[in-house]
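Single chain ahead, by itself, as structure tokens, in the form predicted on its own.
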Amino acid sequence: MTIPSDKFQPTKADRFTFGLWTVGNQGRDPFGDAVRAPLSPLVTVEQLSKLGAYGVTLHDNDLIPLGASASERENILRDFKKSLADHDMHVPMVTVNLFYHPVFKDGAFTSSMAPIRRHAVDKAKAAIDLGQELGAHTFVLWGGREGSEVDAARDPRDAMKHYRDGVNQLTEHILANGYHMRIAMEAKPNEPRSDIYLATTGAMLAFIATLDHPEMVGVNPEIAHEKMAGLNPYHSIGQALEAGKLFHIDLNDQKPGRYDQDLRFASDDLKGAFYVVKMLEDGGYQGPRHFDAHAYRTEDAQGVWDFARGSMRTYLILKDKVRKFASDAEIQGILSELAQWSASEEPFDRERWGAVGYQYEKLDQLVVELLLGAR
């Protein structure tokens, strides 16, 4: 495997993290099979760390099987940690599958079913017990599967009671037990359910604010989903910023009105993707750069190892776009102007200040000039 030695190599100094999952995508959709092989966790880390990636995240059942022996987790759990430590690699954070399996078609915390519920809840302790053991410290918890097709079925009162009862639980275990964790809440509007709870970032934030302990949970915006509900992810993550709310990140990329396509970071939107790491750097998030996202169903093995290194090599390229921006004197020239007007103590004319032009244009424009390599 060859790798450009430039600027844009990426360093573990990054952070850049990737799931199992996304890297393990076998290419499967609604209306085909998998075009590639399974991936080995321990394949991946080695790669991974090749490439330039801090660490990887899973899920508890992308590296514990369903139903795995005590003596089957001792032995997998010892292969992953000695992988890990051979290639420098972390594992910042883990998250539970709550969605696959027939079991969870209803819902998890949600469910209809109060064993369900109970084991739901016990499944995500088991997961955050996996994380400490791993060393992560944070704990996404999406909520896939929570959500109705069928509206007389479930109010949705009920079903927010038994969500919060549920995280509650979790931190609870989290203390308990002295972990250093904290859980970050991931929204999506739909798909797989036609609706799902908890639709989008701000929602997640309300529902914090109701929790026992909401010092301990965050959200974990994820571009996609923001896109899926028609919102701009640059906004969702600064109100997730500004609420000091923002405990983890998913970068990946979407197309507006399709399904979750979990898109190549700024493979679609490029200006958009801009502004979302303009955020993230200028923001302070110390967290690590996630990406949620897979390789197109048209790639062998190799083509998984172009999408993973394009994706670090994006980010670090509209970083230096970020520093130019800041430095670009054209472009602060009208910002500075827009801010002494922010500031102005000037009495109110209404003919005055209706006439003002704001030179939005000619900043977009030099935006997109800068993005484009002409400045």
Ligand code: GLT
Second form
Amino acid sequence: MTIPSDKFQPTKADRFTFGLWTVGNQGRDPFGDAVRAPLSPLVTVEQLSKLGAYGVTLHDNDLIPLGASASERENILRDFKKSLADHDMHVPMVTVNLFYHPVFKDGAFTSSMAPIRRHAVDKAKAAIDLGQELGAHTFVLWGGREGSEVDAARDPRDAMKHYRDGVNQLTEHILANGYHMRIAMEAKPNEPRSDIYLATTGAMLAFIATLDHPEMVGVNPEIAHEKMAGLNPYHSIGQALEAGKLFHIDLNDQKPGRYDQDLRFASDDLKGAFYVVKMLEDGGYQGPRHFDAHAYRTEDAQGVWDFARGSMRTYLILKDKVRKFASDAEIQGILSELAQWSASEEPFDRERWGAVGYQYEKLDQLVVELLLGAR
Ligand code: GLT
Ligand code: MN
Ligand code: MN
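Please give the corresponding structure for the form predicted together with the named molecule, as opposed to the form predicted on its own shown earlier.
Everything in the complex follows now, all chains and molecules, and the chain you saw is the first one.
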């Protein structure tokens, strides 16, 4: 593979990460089988490193198959750690699969079955231990099966109590073991459940405030999930950042009103993606830039690396546009005029303030032209 190097060539300093499940996605959907061969974690680490990524993230079972023995786990971990070291790759985040096995078909932490709830918490604790072994400082919790189709079966208030109890047990586990680990909860409105509890990042933030250790728990907003809920990811991410709760991020894209697409970052909505990059870069977000998306089902193995390379390049190109936005005299001129009005000490005058033009048409067109390379 020859990779032309230019100023948008990603480097380790950019801290780009990909889930093993993202580049490893085989293109299965509810109507069609796999179109790509499985990808081993070792190959993933090597290839992503060559492309300039900083690291990978994983579910417990992306690396350690369900039911593996202790010695199998040891062997897999040994080889994986060697591959990470050989390729200067890191694992800043791990997560837990509480959605694939049939046992979780009616939820994990919010299951109505106490043995399933206990198992889910134990599995999450073991995934936290795995993360600790790999040097991760963030544990993502995506409750994909925490939801319902039949609301006669469970009162959402009970679901909240069980959910809270489960997350509290995880923070206890982290504290009891002296781990340096924070939890980032990821919201999604629906799919695979008809309705998923805590459907938005805003709902997550309200829930987190009710936990035993709210300071240890933040959010992992995903662009696509906010768009599935009809929301503006720039606003959700901004709210989380302002609250000191943006612990991690899932960068991808989604056409509103469709199934869960997990499209390549910025492939649908360039302007929306620009504002997300601007928020992360200007807002002091310190975490990795994590991609949670996958290649189109039309792609072969090479298409997967085109997808990964494209995700990182687009981020860097948009980051360059953020710099151009900050140094564009016309854009900044309008913004400083608006800022003067925002700080105005002038008395209120219904006629005057009602007649003001905000220049947003001009401002937005300037941003569009900047993104199109016309400025
Ligand atoms: C799954 C989901 C993602 C979550 C992953 C973490 S798993 O692929 O669609 O949005 O971030 O559990
Ligand atoms: Mn995600
Ligand atoms: Mn998703």
